[in-house]
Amino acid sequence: MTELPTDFRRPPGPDAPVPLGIDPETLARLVVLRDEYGSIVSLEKPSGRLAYFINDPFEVRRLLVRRHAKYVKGPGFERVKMLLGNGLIVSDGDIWRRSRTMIQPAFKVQNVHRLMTVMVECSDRRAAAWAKAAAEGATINITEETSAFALELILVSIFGDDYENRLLAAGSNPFEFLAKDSTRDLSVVMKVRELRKLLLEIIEERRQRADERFDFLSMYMQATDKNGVGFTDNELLDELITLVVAGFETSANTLNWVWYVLAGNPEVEAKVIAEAERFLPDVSAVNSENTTAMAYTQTVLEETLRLYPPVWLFTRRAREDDELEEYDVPPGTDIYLSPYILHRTAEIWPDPERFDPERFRLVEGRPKKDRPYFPFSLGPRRCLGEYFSFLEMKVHLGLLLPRFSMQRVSEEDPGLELAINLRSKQDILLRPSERH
């Protein structure tokens, strides 16, 4: 390890090296370190590199918001980069700033609202399948169902008419493996790379037609930087793949957990149903004003994301000297931040294992921007699709929950799959019945 100056202010931590990855063992180790050494812990990795685990809300926010420029993506992103190329999630520096500036207009609120019709249509297709299962007394795999819903939604939002005309032309969805295989191993990476040829064909066809249409692909193709230069083909493909993968995983996993927790919390479920019946009595009422008014549903989603954040572990690497309130951060230090652990720390969230949407009503009167909560990250790298995700989940729940009652097939905890994304270890099975 690089020799540190004698006046270096180092946080407390263990003497022996600590291996860290993106796996269940790492979660267990980080919890033990927090319990033994406090909210900021220093350790040496087996490679000799210095690392900090930061579980202090103030320091997490300062690092991700005000000091973000001092850091780049940390360890664990190698597999993500193989899958997504150099898209927005994995890029750094000038490349990231340029891409972010070009993509951000596509996620303006008014653009997202234009896609609400797609959200309704995808929810209707789920309703038809669930009604059939209810009539037959069958169970449904809600993990697969929410994945299918979110994947279809993001693909139609990106490709518009080309979803049916080009992606489904061979009779099946070529992206379907993303919803069925959560490993994100080399075989998945190769399948994604094979799809780049098809996406490039769609892009070329659009350029030749030059017709006006509204979807994310059109907005990305029209995007330019401050010099009027658009994305290259490779850049565009990287950003599209990033949008497909990130755009469906977050909502799919969150809705999977939402249906599970609501099936075990009838009082909360009743309040969501009452709110949905008030603001979304039918599909004609689905608009931005009514979905915004669904404040209790918002707290249910936020509480679910507190317990099950889509990305359970963030990593950064210091590119230059920095400092925390009481400690120094040398260049090259790996930083580990865990929304999962922070959101379940009792000193910050009382009775943290309990599902309680009411805690998001005011959070002790604290301004929303100061909440110790970062399921979508914070600062300039906060997820651009956050509003899109909340909106699609509100439409989905608002239309389907009043119609379908879901009963758990098993009371056994489905467990956690702690990989790049946090998923349920076991698929969740529910038995639907129609309410009316």
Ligand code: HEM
Second form
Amino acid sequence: MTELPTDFRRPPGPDAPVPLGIDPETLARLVVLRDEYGSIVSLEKPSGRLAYFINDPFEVRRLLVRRHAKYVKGPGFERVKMLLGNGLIVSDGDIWRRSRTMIQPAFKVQNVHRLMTVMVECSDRRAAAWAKAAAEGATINITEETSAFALELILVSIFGDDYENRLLAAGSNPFEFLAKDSTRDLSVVMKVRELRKLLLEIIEERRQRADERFDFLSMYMQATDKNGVGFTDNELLDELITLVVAGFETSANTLNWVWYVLAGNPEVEAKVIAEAERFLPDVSAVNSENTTAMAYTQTVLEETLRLYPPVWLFTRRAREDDELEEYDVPPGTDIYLSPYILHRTAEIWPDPERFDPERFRLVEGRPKKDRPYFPFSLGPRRCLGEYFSFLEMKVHLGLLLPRFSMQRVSEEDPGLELAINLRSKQDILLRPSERH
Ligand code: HEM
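Return the form predicted in complex with ligand HEM of this protein as a structure block, the form predicted alone having already been given.
Whole complex next, starting from this chain.
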């Protein structure tokens, strides 16, 4: 490890080096470190680099909100960077700031509302497949179903008509491998590179036709920076691939867990159904007022994200000197923050393993207490798709849950797959039947 000054304030931690990645072993190691050394731990990685694991809600917030500019994205993102180039999730500094300012207006609430019809159509398409399975007494693979739903939704939201006319023209969805293969290894990177050619053709066709459309691609193509300059083709392609990857896997995984949890919690399920029947009695009732009124469903989604935050581990690297309340952070330090561990720390969330949406109930329109909770991150780099994802999940559940009752096929715990995203280790099978 590099020499540290003698008055350097270092958090407690083990003497022996600790390997950290983005994998199950890392989760187990971080939990042991928290139990042994407390909410801020320092360690040395086998490379000699200093790393801190921070599980203190106050320091997590401070680092992500006020101090965010002192950090860049950390280790473990190498493959993702190969996939997403300089896209929003992986870029830093001025490149990130410019892109974020250009893209943010596309995610305004009123724009997301205009995509609600797409959310309904994608839910309806699932209903057709599930009705068939129900009639045959067959099971459905809800892990694949929620992936297909969220992938189709994000692709139609980005490409509009071009999804059907251009992306599906060759007979199948060319992005499907992203849903099937959760690794982000080199073969995935190569397939995405191939796809860039097709996306560029779509962009060029649009430039020539210049007709009126509403989708993310047209909003991204019109976006300009403070000098009136738009994205180059390469920047645009990086941002489109980023939006596909960021926009489908996280929501798909959350919905996968919601269906699993609801199938094991009939009382909670009954309340979600009652709320859906009240506010979304049919497709014509799907509007922003009614989806906002689905407050109980919102708590169910929030509690699911507490237990299963798709981005379960965040990494950062200090660009410059920083300090925590009691400790120093030298430049180059790797930082590990885990919503999964923080959300399951008993002193912060009592009885943490219990699924209880009541934790998120609003009292007089306000959260019960200030919640140490960050499934969408916090601060300037907070997720841009938070509102979009809650809306898509409410529409999906609100239309499908009152119609289909789902039985678990096995009582075995599906386990956790801890990679860049937290997925279920086993695909979850459910047996649908029509309620009415
Ligand atoms: C349950 C669903 C979702 C969860 C839990 C989630 C979570 C997150 C988290 C934790 C980050 C920050 C990662 C980091 O800083 O290391 C992030 C960033 C981002 N998310 Fe989401 N996300 C979800 C859905 C979506 C959707 C549906 C979209 C798009 C439609 C989206 C677009 C983005 C983008 C563009 C960023 C990069 C923001 C930036 O760095 O400035 N997300 N998301």
